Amino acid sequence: MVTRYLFGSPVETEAVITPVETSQGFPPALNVLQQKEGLLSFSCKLEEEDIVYGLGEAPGGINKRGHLYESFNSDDPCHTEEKKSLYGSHNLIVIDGSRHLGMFVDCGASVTFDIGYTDPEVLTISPSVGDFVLYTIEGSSSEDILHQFRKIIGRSYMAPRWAFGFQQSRWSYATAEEVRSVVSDYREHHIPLDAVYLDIDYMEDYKDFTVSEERFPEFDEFVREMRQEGIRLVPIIDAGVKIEDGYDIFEEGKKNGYFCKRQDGTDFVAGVWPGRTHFPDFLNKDARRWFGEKYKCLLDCGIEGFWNDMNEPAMFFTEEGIKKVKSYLADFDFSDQSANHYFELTNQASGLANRREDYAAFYHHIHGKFVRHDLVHNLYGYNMTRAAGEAFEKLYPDKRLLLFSRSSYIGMHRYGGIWTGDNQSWWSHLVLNLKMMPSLNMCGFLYCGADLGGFGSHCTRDLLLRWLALGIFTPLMRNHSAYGTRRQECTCFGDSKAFEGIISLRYRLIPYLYSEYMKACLEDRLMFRPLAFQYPEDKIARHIEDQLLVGESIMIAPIVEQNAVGRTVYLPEDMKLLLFRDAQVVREKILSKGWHYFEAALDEVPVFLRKNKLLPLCEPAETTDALDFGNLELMSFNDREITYLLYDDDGLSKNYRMPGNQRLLTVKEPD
């Protein structure tokens, strides 16, 4: 059951689409305290046996307890476990113990989650503003509430099955050339590839819908050359416009009063890529579909998937912390050689970008009303990729687009994907990405991924090769890194045929993949799934968060140490280990309930399939176009007859629900 109750007169954020009728009052099942200048907290007692799901794109474990939590969205590539925010903020919390219970907090603002930081056995909730929705749901499971909630917030994006292909990234590949490079070196050593990605440098002096004619000449035959070669290109669009005289998207936004605003009326400045920048209003909706209508230029020369980045949106410094930085710089003490005024010092510089004064300091047009940055800060992002998708949707009614964003927030999920922001080349990360599946599935953020190697630092290539064993499971499987980083390409590190062997066996894997996905977006349901929703009454399984149910079929737990050449496993059932090298099962062994010790060499990837449970395999192609659907493996652990409902459609086309996109598959009892 879900109830709503409305405080104050919040901003409308359409993250819920389905009405929910409205309570009076508030919520029986928590405590309510009056905070200075009227804000509420909401607060309830914690059962030592409690889990907390939830949150999404958060730092941490798959249970959040212990922890303190800010949602405001947040440019930072130095996910450390102090952090208390990311670049989304996804407000669902579970609480999953002798109750089941869940709370979504619809708010724009800044809102702290404080799981048993403070008191081990109490979780507090604590909006910055008076004005928001509390849906609280009542369910009899974790995944009951889950699908109470997916159904409210409407069904989650649907990615074109060419964006379950392998996807190589960096800032930058700069010119035409070396994309073909990049291309040609992955097609040399047969290793598969669907996309490669463009960063900031295809632009004309990083300006929005254009591309630099030096380095991109005919731009609509380079993306045709590419097609031709069964890849698919997909270029950056960052949330700031350039200022400049002349520039069509500058003059226009400018002319029709469609960037964020002053409280003065006049047109908000930061420093960005570009330089002197604005901010599209995405919160205005004229605005939202004039932006939106931009993408046109480059679908027109074939494109066929975008991500948005900095859409926080991320500012490198605004004039007014400029001159605060002078000022404080006028006065400086250069005679004093204490530690605490060099501190200060480097604080005061590094302390320009994103500055909480700056987001306080513009507004937007919402309805009529102008409404400041701050109130609405965690919208930005998410409305930035709505003006893609509903244009998208226009233009291309019947197609489905690549679309995925950095910043999000909950509704953002029926427009476009999420990946987990710019990463570093950690092991920790590696963990991360692992423990951040469910939960933004939770939220309804199904197409998802990480920075596969990481984004900053310089990866290696026992790094590199584990994570990709994990990302091959992933919806989202892009190879990403940073400008002045080693670069990390499959073909980067020596002898490739582990990351061949790796990268066909996530081809080999797509007709599962891509079926267990569509199958969770459409039935409202997650992919990725903790042990303890599949075994609630397994003590040990309720707190596993280094393996992971991966649809109906099998369980996931990769090797997230370096230098481990094994590790330990809990099946909370019988299992059969299938350990693949070079996309082919080498090794199977059946595997009774309890814990397990088993090895795989960095070119190896382990999958447990669970009992009475089928597997869908093909064979591996160099693109998803070449993948032949009609001539399956089917691998499976059973002791009697069992079937497999498997999805598979066009891959491109939205009828979703159309009779020929699903069949049956079937293994018989054995002999």
The other form holds:
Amino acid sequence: MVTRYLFGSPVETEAVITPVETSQGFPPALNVLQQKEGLLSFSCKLEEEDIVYGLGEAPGGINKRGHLYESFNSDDPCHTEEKKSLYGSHNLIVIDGSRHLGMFVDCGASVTFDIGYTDPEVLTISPSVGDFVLYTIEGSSSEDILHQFRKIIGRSYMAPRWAFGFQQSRWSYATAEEVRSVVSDYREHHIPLDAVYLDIDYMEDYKDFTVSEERFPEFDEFVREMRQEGIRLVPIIDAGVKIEDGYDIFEEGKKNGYFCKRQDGTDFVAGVWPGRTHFPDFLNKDARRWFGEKYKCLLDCGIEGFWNDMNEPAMFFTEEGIKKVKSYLADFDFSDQSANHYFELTNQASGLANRREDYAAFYHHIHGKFVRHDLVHNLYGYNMTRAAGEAFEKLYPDKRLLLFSRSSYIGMHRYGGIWTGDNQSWWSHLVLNLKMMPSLNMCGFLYCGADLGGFGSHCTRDLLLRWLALGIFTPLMRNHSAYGTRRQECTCFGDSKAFEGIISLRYRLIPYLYSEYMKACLEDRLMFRPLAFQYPEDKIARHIEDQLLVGESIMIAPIVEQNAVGRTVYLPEDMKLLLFRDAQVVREKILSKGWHYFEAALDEVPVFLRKNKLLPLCEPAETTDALDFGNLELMSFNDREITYLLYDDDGLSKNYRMPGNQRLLTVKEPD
Ligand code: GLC
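If the structure you just shared is the form predicted alone, then what does the corresponding form predicted together with ligand GLC look like?
What follows is the entire complex, opening with the chain shown before.
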């Protein structure tokens, strides 16, 4: 049962799209604390057995207990363990244990979740403003609560099937020639590949919706040429619009008042990739429609997918910030050489990016109201992606396009997926990737993934291989790395056989992964589940954080430590370990419920098949278009006749409910 509590008069976020009855007063399950200046906090006691799920793209574990989190979309490429915020704000939590209770705080401003951080036995939620909506959700289990939640926020975005292919990216392939050479390296090494990303350098001076004629001449021809190679190009779109006379996007936006304003009505300016930029006011529906239509120029060239970036919005600096630092330096006392003085000095410079003061210095026009940005900050990236999603719906009502974003809020899950931003080539970020998947699913984000191999820092061969061995299960499977780091394409680490084997296995798994993904979208369920959801009575399974169920048939237990040759795994029921090398099973063993140790070399991928479940695999191919779903190998571990409902469609149109889209696969009882 979902109940809505309204506080003050919040801006409508449109996260929840199904009407829910509003209850007067306060939620009985929570203690309400009156904070200063009319702000409210809600708290409740956490019992020892309680697990707290949720928060989507947040640092920490699957169980969120023990940390302090702040929902405030942040461009922070150095997300170490103590960080409170990342790029997305997904204010849903579920308490599972002594009771089952879900809470969604619908609020575009900052919200703090103290989940047993100050007091290990107390959970406190504190919105930074007095205007918000709180939903409480009661149900028989966490999965039931999440299902109810997903019903009220609307169906998740569904990516085209080609977006399940392996995708290669780097900041930045600067010329068409460089893209051609990346593609031919992959093809030469027979490593499957479906898409290559165009980062900011495809543009002319980082101007959205332009293509550099010098570096990417005859762009539409190039897009066609790549399609003939089986490759889709996916360009980046940044939130900031370059201020430059004669640039149509800038001029139209200025003329129509579509940019965010300072309080005095002038257009707000921040420094981002193109230099001085304005931010389109995506919260204004007219500006949103205008910006969305701009994607057409690239769609007309044959582009079928986009990634929206820098949409927290990220700011390197503002003129106001620079002035402050300048005045600090003017008064700088050189005679004071104390450490504190030094720290203050460095903080001044490093604090120029993404200053909270700057987020409080510009405004949006929302349904006739002038609203200060920091009060709706978390809705910005969501509405940028909504701009694109709504335009795609009009331009191509029956075609699925790839779309995902860095910054997000619940509601955006209807328009696109997300990638989890600028991680690092650290083993701990491989673990974070694993733990985030179910939390993201809980909040409606099903098409998602991390930069495999890590974005910042220098990647190593072993890290990339182990990370890919997880990435083959995530819907978005993209290798992406930062400018200045070691080259990270799978062809750059000597012998590429191991990469070919792991990525080919991904292609073999696509019938299953795509089927599980589509069913999860269509039925408002999770594709990645913590073990506790399937085995609620199993006290050990309840606390396993480094193994996941992927769909109904398999469990994964990735190796996430450098130089490890194996790991322990907990099986909540009898399962069959399938060890793949070169996309073929090279070892298999039935293991009984309990703890086990298994080994897997760098070129091997372990998959745990559940008893009486079925895993369909196709033959590998170098592109998703070449996969044959008609000819499937059925892997099973059964003692009776079993079936699997395979969802399959044309992968591109929106005819999801066609009767032919579901096929029952059967394996007979063994003799
Ligand atoms: C941001 C993005 C990253 C991209 C870079 C350059 O840091 O998160 O993915 O490569 O900008 O566009």
